[in-house]
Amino acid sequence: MSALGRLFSWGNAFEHPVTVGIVAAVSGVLVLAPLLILVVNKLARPEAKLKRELWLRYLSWVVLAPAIALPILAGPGWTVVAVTALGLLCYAEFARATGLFREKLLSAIVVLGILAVNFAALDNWYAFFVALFPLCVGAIAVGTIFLDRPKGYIQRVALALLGFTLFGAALAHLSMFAHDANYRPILLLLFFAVELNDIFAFCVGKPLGRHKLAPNTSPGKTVEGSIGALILTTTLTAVLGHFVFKSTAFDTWPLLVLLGVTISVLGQLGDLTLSSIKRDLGIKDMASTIPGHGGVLDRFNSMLLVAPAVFHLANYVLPAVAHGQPQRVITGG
């Protein structure tokens, strides 16, 4: 198969046991969840609002889980397309909530930047991928100068830089992972661990939480929940990571534990980052795109800091993460 043809191929989609395991586990949960919800409703008799929220969240995950897994399974190219769409949707919600959408030129530069970094990832052109961050920052900084509106320059440029950094440069590292021969289990592990990190924090914090983590930023989060998530996510990630990176330089317990700590800590910090933005804006959710969850950005905020950190950690230990496949698949002819 040609390097270009490989981008959109299902070939070997279920070759890795971790891929099979995660897909089977998530599918099993989705099948059993309605029964669990019915049992909870029967025994605990929650309020009607909570009942409705449980069903909304479940139905949303029936859509979200395949939306995450299918592009990853379908091939590297579809993975990049999905990450690009995620970045654009997150930026659209951010721009709407902050009012940045009114700055048409700046928003156009940010959107072009998001498209460019993901194209570089699709092309497996790592040098261009790295260069695009300072180039896009420069373009955002000077993009509106000749509109001759110095009033508000710092605010609008700062918002645009934050938008491109988080939803373009940071998220696009998920796209760069797609060129690793082992990308499917790696990305599924990342999404699986990040989502469970949120669940672990809630499940531990709800019964055991006594000390607020950041009450003015996220009143529901507790120190106990955060520590519980750190322990459980690190354990889960280290165990699954052993099978994902088996027989590689990454397959050592110190590195696997570091991977788990990185995912848990930065996942929680990504969530708190978005909470800080929302508190500053005085809103509860960035949008209402996903019933029971808020917006796309509300659901995937934990990945914003995790994606670049895990990529560079893996790429430092295993340089083949960025260079394991032919370079410049599209532009190299």
Second form
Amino acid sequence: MSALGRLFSWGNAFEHPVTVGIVAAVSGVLVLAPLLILVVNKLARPEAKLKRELWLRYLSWVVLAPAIALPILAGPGWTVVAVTALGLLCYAEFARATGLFREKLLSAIVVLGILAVNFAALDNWYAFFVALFPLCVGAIAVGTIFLDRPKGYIQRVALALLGFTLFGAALAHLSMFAHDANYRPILLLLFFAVELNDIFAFCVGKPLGRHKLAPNTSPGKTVEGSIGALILTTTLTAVLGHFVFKSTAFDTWPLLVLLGVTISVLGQLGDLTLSSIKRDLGIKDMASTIPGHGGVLDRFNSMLLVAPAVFHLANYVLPAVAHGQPQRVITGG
Amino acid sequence: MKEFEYEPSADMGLTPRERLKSVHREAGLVATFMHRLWWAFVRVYLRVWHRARVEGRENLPTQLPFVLIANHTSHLDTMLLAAYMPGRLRDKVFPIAAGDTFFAKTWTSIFAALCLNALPVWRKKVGSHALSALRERLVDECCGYILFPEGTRTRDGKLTKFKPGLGMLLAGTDVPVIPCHLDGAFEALPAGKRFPRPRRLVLRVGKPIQFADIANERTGWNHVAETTQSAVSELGVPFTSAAT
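Now show me the form predicted together with its partner chain, since the one above was the form predicted on its own.
In what comes next, the whole complex appears, and the chain from above leads the way.
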């Protein structure tokens, strides 16, 4: 198969046992969840509003889970397309929430930047991928100079840089991962662990939470929930990671624990980063795109810092992550 | 030009479907691109198919806010009135469209919002309250409206009585209203026909009128309706006399 053909091929999508395991586990939960919700409704008799919220969240997951898993299973190219779409959706929500969307030229530069970094990832041109960060920062800084409106320059350029950094440069590391031969279990593990990290924090924090973590930023989060999530996510990641990275240099317990801690801590910090932005703007959700969850960004904020950190950790230990497959698949050279 | 505004969009918190129908809708990058594309296409279409001509072009608004009004004979009217707006104002110029025609179905709402940049007015609910959100946006945010004070397309080509709704938007504000008269659209695409015939369209643009000293109540609204109706009617005189 040609290198380009490989990008959009299912290949042996279910070759790896962790891929099968995660897909089966999530599918199982989605099948059983309605029964669980019915039991909870029967026993606990929650208020009508909470009931509706539970069903909305469940139905959203019925759409979200395949939207995450299918592109990853369908091939590296589809994964990059999905990550690009995710980055653009997140940026659109960020821009509308901060007012940056009114700056059309600057927004257009950020969008081009997001497309460019993901294209570099699709091409598997790592040197260009790395070069695009400073290049795009430069383009954002100078792009609107000739509109000759120095008033407000710092606010709008700083916002655009934050937007490009988080939703372009950082998130596109997920696209870069797609060239690893083992990318399916790696990415599924990342999404699985990051989403469970949120759920663990909630489940531990609700009954045991006594001390607020950052009450002004996110009043619902507790130190106990945060530590609980750290322990549970690290354990889960280390165990699953052992199977994902079996017989590679990564397959040592200290590194696997470091991977788990990275995912848990940066996942929670990504969440708090978005909470800070929302608090500053005085809004509850970034948008109302996903019923029961708020915006796309409200759901995927935890991935923003995890993606680059885990990529570079993996790339440091296993250089083949970015260099093992054919380079410059589309541009050649 | 304004400095950077650090504030969420006015349609924040609405679902994508609600946003399409909201009078607070603000254009994002995709909408801006689509508006430019659509109106560039319309300009070419009007020139090639209808040999459209504008008289009194110097009276066309170059800055916000404003309200552009005309006689309403055809769906082509909005195209002709909006096609000649300067590109830099494009996102802030809103044709006011009948909610029950353009915003009842999702796909027509997408077209009306993404291509036309139209805002809905619900004809069955028109009262001072229904129009207050539009008036507020016109004055506070500085934008341009394109509307047809007759409320619906004429069925016989003749000008019908202007409704007081225009007065509810304008009375007591500094916003200039620019009366226009459209000729040829009724012959090209009257109500009930599906495909436009290649008739020449002429847009005549009159001098702006202001109603800053007019009270924002029923007598004021009627005054605005009567004054603007006679202004539009007068602009149509050369067409009528040419025809007779």
